[in-house]
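Coming up is one lone chain in structure tokens, specifically the form predicted alone.
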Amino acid sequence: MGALANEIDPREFDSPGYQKDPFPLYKRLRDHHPLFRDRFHNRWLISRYDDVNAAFQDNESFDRALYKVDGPYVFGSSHVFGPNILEYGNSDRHRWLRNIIAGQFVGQGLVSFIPFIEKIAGELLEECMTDGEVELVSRFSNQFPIRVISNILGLPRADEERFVGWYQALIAGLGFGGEHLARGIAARNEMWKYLEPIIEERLKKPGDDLLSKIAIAELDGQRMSMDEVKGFIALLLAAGGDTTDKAIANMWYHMLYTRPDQFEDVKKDPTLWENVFAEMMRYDAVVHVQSRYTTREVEMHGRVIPERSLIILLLGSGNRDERVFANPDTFDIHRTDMHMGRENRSARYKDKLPGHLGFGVGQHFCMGYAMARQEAVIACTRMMEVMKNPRPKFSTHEGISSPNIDSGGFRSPQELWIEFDR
């Protein structure tokens, strides 16, 4: 009976309770089923930190791509973003596309974007921080990263609202609901129709904006196709925007509701927003899962995973692994057992501490990791400068949760009301 008590019904993964609070089930997986065969959904789940990290770094055994690059599948034909690097897996095409754009979001490329980030943050705060209270999600975080990236791309400022709408439809299209996918693809096609003449103009007369750099970038004498350029823009808007959007809301939720004591420390030292970001990405990251497909049979925990099996890497579980982090269920911005600085794709740091798994590791490490951190920290810092004595409007909050299974998007509060003095 003791063994039966530790068994897991795979239908638990579809329950409202799991969407709201997956962490008890994560612990059962780590402790009793570190490699779980989910026969109901036809997949395998990996839940411990070291195993997730190892799978990320083993490109010989785990591939992100569902289809073969040289096969009959037309890449992007069934994806809401269109052709994008997420579909190309570990292939040379993925590396080629990634190398064209990755350098734009780090180093001097990132430094050149900071004025845009500061400008958009200031404008939005001036618009929404006028009444002594604000609903942070709809008035600020949903809009901020999309307005930033559209400005960096060099798109007309008059059309920012359209991009916010397209972004929301694209994100919903990542879910399982057919109507959401249909609306997402319709939004993508509408956006593509809008973008094509702009891209053609930049090809003829490139400027200093990011769209020009993407359109004319060459690697070994090759440029991206028109559809790949448009797919890249859809990916930048949706995936990049949603990560930053949710990160900002999650950071403020924890400061207001779960650790108001540590919020006092942040008020005294705003540089601690960097730590808030890192701990948020560990404690309850925006993204909790990534998928892979085995390229060969893989042995793990005394079992053999068949070739071409769907693997679910549970980042959210690995980040709460007691084998790696002390008191993992406590949100602590002063944590001394985790790397709190800027992330990197190797997950190896000079301080010898483990990092969070929120951006992935290895070849598919998030290209926009530094941009997301920079946007979130700047936004939160500027908000605290504008809002005097920020405090939750309501004494209780339903907390962070995953969205409805039919629609895409990542974990965050649905709304977050803040009161402040002016």
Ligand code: HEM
The other form holds:
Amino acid sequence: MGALANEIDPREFDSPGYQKDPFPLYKRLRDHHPLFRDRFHNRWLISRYDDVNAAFQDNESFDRALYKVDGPYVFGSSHVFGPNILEYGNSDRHRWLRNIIAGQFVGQGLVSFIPFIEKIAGELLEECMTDGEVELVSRFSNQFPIRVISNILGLPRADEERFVGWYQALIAGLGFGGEHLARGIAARNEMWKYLEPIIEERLKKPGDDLLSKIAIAELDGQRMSMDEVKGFIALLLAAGGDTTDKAIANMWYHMLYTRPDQFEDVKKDPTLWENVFAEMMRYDAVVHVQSRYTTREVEMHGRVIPERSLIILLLGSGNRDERVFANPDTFDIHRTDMHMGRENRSARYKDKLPGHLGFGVGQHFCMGYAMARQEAVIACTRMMEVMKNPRPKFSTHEGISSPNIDSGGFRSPQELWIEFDR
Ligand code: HEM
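Moving on from the form predicted alone, please list the structure of the form predicted together with ligand HEM.
Shown next: the complete complex, the earlier chain at its head.
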């Protein structure tokens, strides 16, 4: 009877209950099926923190890409972003593409973006914080990161709305196949047509903007091809826009509804938004899932995964692993058993504490990790300056869930009403 209760029917992964609250199923996976063979979806699921972390770091056994760079597959041909660094898997081309541009998103590169982030936050807040109440998702968080990115790229401000539309179609096209993929690819093609003359112009006369820097960047005497530049921009809009907006909404949701007591601490000390960010990335990371393919047979938990199997790394589950975090189902911004500071790709920190898995780990570790944190913290801090005594407009909320199609599968509240004094 007990054993049967722990059996898992893979159709549970497609149920509305799972979309709303995947955590009980994650726990059953971790406790009873740490390596789960899902025959229905033809994939294997890995759910414990240490296993997810190890798979991220094991480039010999797990690859992001199914195809080899020197094989017959034309990269970008069926991917909604076109050729992009995620699709290049663990190849040398991936390393080259990453190295050519990674410096722009950290250190001085990042510092140069801060004035843009502050400016866009200020403008949007002025537009939406007028009435003593605001619906945060549609009026602020959905718009903020995409506007920041298109500004940093130096794209015309008048076209911001078009970018919002394109990136929503790209995101919906990512994981849902069929007509969504077709619509995503159509949006990408439209966006590429729009971008090409701008890129050509920047190649001739580069400015200080990120698009110029990407277009003229050189490594080993080589620049990105036109398609790679366009693919990178598409990835940036989607990876940087759709995730950070949800991070901001999730941070506010948890402060208003999950831990109003700790919200009082943040009001007294706004630097604690940094901790809110880190704990949100653990407790209910925006992105719960990343995929890999095995490049050889892999033995794990006494079973053998065949070569070329699809592997699902459940970051959202690893982040709640009681083998690593005390009281993992409690949202706690004062946690002392997790690294709360800035993340890094090795996931090893001076304080010797484990980090959250929300940005991945290893070769494909999020390139925008520092920028996302900076944007989210600046946005939340500025909002608190404008809103006096922010509080939920409604006493109950249906909570964070994953997706309707337009939200691309990332977890966030659908709407979040806040009341405040002025
Ligand atoms: C809270 C916000 C964000 C979350 C939760 C997030 C999450 C992730 C995750 C989990 C990965 C790893 C993919 C893998 O292992 O296969 C990733 C990769 C990536 N992210 Fe982010 N991301 C965020 C913000 C950003 C921002 C702001 C940017 C850029 C402006 C960005 C750019 C990228 C890029 C380019 C990659 C691919 C890196 C590679 O393949 O080497 N992300 N992100």
